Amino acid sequence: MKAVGITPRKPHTARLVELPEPKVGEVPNGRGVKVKILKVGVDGTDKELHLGEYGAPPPGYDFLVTGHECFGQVVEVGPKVKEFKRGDFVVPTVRRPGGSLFDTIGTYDMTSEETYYERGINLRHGYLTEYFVDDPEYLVKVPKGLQHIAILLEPMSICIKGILQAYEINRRLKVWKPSRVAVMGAGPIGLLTALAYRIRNLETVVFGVEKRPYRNAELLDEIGATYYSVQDRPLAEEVKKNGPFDMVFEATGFSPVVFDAMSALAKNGALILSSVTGGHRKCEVEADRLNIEFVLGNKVMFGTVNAHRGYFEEGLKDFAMSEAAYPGWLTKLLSHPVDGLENWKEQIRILFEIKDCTKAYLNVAQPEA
């Protein structure tokens, strides 16, 4: 079967490759599930992979099949599989377990090992192909009413993970009721995070680079979030005028923003970092001031990365609530569809060249009746 692969850490090496079609028997104990891939999305991680910034192929291969945002349909199950049947629609998770304690208890996204395994990113082939086989543990069933937006579930899981872990961390305060939050970045992760905040009835301010008129700013208007271009209203100016934020979610891909966000955090606040930055950028910071503000203000900063299935399931709940509160809003994020695996180059072109692209995705195949 055909797939799109790259040579990791070498820029612009994407090409069509051949893989053997997988079989359900490849998963032990009769627990294999074969999935026909219907849609595959791309994001900033894919751009960085194509630029050669990180990634590694699976053992025995000199290429890595890309694609970690996937929506598919079950076409075959092993004899011991009870969770799924032929025809079910699913979204697969991205992380796969290593050998740490956290891996063995199902929280493989929190591994303590240096080596990590991610479909389409590091040491495991991704989904930009025709079929894959996996264990039911790594598949999330998508209900009928959410299938049209399910390709957004993987990025949504990252947002949900960050937000829920902020609440979990701040259980230490016994009572923590954030009311005013900020999102740094108005790309797909920024938009989905803003949606999750608005569903939780939080005052949400999003900062991006682009000035209005700007499509993503208009999308944020529709859900009651406030958008500012940092060219017109820097983060520090907003904090000076209206006060700091209880939560800041950083989703820019530009690491110096982290230090601006640290300065914008209220006492007892939580700063969530989601950008994977593969470069070597450096900057100068007011280290003493930031340190004392965090110490005296009981502030926390942590990272969120590809999630385990529990966060995918929570993401589906947010999708259902969004469809009720803001009907059709998530569909508007699906801005640039491309039909056919053979047109993979067009998807990559959109990723690199179209500035107002919210989500480019490839329609790999049609579902079975």
Given for the second form:
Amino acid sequence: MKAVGITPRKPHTARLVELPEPKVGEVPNGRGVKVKILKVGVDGTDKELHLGEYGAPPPGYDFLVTGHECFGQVVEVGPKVKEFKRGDFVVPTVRRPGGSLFDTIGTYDMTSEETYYERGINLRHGYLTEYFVDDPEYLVKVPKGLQHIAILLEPMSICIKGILQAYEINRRLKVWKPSRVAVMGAGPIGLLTALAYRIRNLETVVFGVEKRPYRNAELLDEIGATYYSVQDRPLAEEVKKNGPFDMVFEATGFSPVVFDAMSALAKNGALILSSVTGGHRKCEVEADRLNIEFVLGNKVMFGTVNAHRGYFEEGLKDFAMSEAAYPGWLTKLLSHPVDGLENWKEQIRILFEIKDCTKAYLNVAQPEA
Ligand code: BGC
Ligand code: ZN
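Follow the form predicted on its own with the form predicted together with ligand BGC, if you could.
Zooming out: every chain and molecule, the one shown earlier first.
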């Protein structure tokens, strides 16, 4: 079968490669599920992969099949699979377990090992191909009524993990009722995070670089979030005017923003860091002030990467809520579809050239009835 592969750590090496079609028997104990790939999305991580800044091939290969945002349909199950049947819609998770305690209890997104395995990113082939076979543990069933937006579930799982872990961490407070939250960045992760906050009925302010007219700002209007361009109203100014934030979700990909966000936190507040910044940027900070504010205000800042299946399942609930509260809104994020695996080059072009793109995805195949 055909797949799109790259040579990781070398810029712009994408090409068509051949892989044998996988068989359900490849997963031990009759637990294999064969999935036909229907859609594959791309994001900033794919950009870094194409630029040669990130990623590694699986052992024994000189290429990595890319694609970690996937939606597919079950075509065959092994004899011991009870959870799925032919025709079911699924979204696969990205991480695969290593050997730490966290990996063995299903929280492979929290591995304490240096090496991590991520399909389409690091040491495991991804989904930009025709079929894959996996264990049911890594497949999340998507109800028919949400199949049209399921390609957004992997990025949504990242947002949900960050938010739910903030609540989990702040159980230390006995009572924590955040009311005002900020999102740094109005890209796909920023938009999905804002949605998750609005579904939780939080006053949500999103900061981005672009000035209006800006499509993402209009999308935020539709869900009752406030958008500010930092060119008109920087974060610090908003804090001065309307007060600090109980939670700040950082999703700009620009690490200096982290230190501004630290200053924007209310007492007992939580700062969620989600940007994967592969570079070597340096900046000067007011260390004493930032430190004392954190100490005297009992604040927390934590990093969050990837997501295990529980957060994908929670993300589906948010999608259902979103369709009820803001019908059709998520569909508007699906801005740049491309039809056919053979047109993979066009998807990469969109990824690099289109500024207003909220999601570029490839329609690899059509679902069966
Ligand atoms: C993916 C995550 C992954 C992270 C770091 C993101 O783009 O969505 O699944 O953990 O990159 O590799
Ligand atoms: Zn991603």
